[in-house]
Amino acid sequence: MRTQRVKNVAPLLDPADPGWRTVPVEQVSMMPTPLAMQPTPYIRNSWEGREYGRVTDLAVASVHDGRQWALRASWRGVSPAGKDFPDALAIALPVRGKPVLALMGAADAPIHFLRWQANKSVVASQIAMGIGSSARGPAITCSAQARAEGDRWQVVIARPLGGAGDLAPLVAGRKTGIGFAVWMGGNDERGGIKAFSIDWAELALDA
């Protein structure tokens, strides 16, 4: 997945900005997280036979301007209003080592998540070192703007380039991995009940 360098990311923080039309879009396949990977017997038993992880693919585009990175994700799955759980999107980036995305990392190979929820105006920074281990992540200035058009979400999440400590590095001219998770709140999806990309996609930032 190429991250195109642009003069200024700021206008592209709006998911409807026409500048996104010139940015290459890639499709990311999604699948339901296996019930065997759920952290408790209660979750495994209560979701046995129920359909979940309904989002089958994301359309993703990515840009940076040397200071800030922005990713636009679009998918079909806007839940009706009034549901108990929000629609949500998480971006996963490896911090260090060689974390297994499907296992949500390990103690020596953590994963940094940026999570947007339809009912919140802020992006949550989370760190994971294994399944069921998500905790508050490093402080970072990031933003999200979302737009529902019919049954389709368009969400732009942005953060600064760089990285240190538990903040996943994003550096112009370098490559890293990226993964995704999507929750359909209208289907009661939350926690580990979601659609996810099972392995890392390559994220290459223009120099």
Second form
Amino acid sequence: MRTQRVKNVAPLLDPADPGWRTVPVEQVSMMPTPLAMQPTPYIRNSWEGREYGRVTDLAVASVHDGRQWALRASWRGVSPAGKDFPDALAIALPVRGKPVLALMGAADAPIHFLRWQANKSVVASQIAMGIGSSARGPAITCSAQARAEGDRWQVVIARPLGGAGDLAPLVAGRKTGIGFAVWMGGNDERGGIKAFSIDWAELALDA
Amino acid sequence: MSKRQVAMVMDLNKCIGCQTCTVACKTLWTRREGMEHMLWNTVNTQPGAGTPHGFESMGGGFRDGVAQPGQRPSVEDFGKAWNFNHEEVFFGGKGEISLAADGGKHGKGPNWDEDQGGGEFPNSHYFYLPRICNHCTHPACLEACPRKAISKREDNGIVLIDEDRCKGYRFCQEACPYKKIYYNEVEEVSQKCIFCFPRIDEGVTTACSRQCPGRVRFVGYLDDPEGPIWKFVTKHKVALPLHAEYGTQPNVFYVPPLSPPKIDDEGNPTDEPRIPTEYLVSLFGNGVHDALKTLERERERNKRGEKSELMDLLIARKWLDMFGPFQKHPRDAARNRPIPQNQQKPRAPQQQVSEIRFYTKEEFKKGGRA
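Having gone through the form predicted on its own, I am curious about the other one (the form predicted in complex with the partner chain); can you provide its structure?
The next block holds the full complex; its first chain is the one shown before.
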């Protein structure tokens, strides 16, 4: 997956900006998190036979301008309003070491998540070192803009380049891994009940 | 497994449904924003729908040790806190307007079927069932939480939700078969009865038990042979858990209610109690038969002027004896505690609070001061 260098990311923070038309889009395959990996017997028992993680594809494009990185994700799955849980998207980036995405990292290999959810205007920065361990992540100035068109979400999440401490590094001219998770709130999806990209995809930032 | 377990016994023969316990809890613990609908303590009329309405058919708990799927009760199921048009009625200048809850479109409140009960005249019957979190030995909520946000204290078995770890997933609400966990939509966390643990830690009993005018509630350790709980539950076997079949081993126990005899078609008393024993069995299990017999036997003994330890305990002549080792006055417990550094200055004059107000979390921590 390539992050194209552009002159200025600012207009592309709007998911409807025509500038996105020239940015290459890649399809990311998603699958439901395996039931056997759900952390409690209650969750395994109560979701057995219930369909979840229905989002099978995520269309992703990303850009940077040397200061700011923006990723636009689009998928089918807009839940009706008034449900208990919101639709949500999380971007996973490895902080250090070689974390296993499906295990949400480990003590010596944390994963940094940027999480957007439909009922909030802010992006949550979270750090995870294993399943069920996510906690508040490093302070970072992020933004998110979302549009629902019919049954399709278009979301742009942006953050500065760089990285130190628990902030996952995103550096122009370098490669890293990227992963995704999507929750359909209307289907009561939350926590580990979600669709996720099975493994890291390579993310290469133009120099 | 906790080293010890605090527990509560409620004598249903003495509950008058006055809701003083409910108010004591409400004013002490659930006055933060998002808690408007929360009643960690409820008192409902049985037979009845309870709070949340129909909770007994919402699933959760364990069957043969296997966690069962459950439903999340909605705010409407619990009974929403209604808004009244006081301004309009008192100051609106309209003579015809009358007091209305939620513009007249209110749903069913938490205790909407109060005093309805069951049966047909002359055999109509009801009793009150107070409920709090059962602080179960095998808590379904704790086992369901993927965040490990729920813990059972090792020193006293009180089950608590860590609001910093909770992410509002509400698997706990689904898993609790008693549906005693609420969701705070403002703070986005689950919240429930804490068995007044800050009081218990200081040797003060829970607010609901201390405020109860009917002397219904006994508090103590489950394994303390000198305390009231062990005597009711283990020695005399007259205190029984609600719906033990849910498999969570609750630590709140009930002395089932005796009732006057059923009247036959000719108006004569029969041998059957007015409250059907089968109904009590459906709530408290087969132990009800022996518990009721024991209560009747001991009552007769008392009537004959003979000594009955059980009746003496139930009558609770010495109020403080009801609370085992938790007999301290809350004021005395507070006096013995050093005043934190940041509070060692003259207090600002208290505002006159004349209406119910829900505080932000920060205001609540400061005792309701902005």
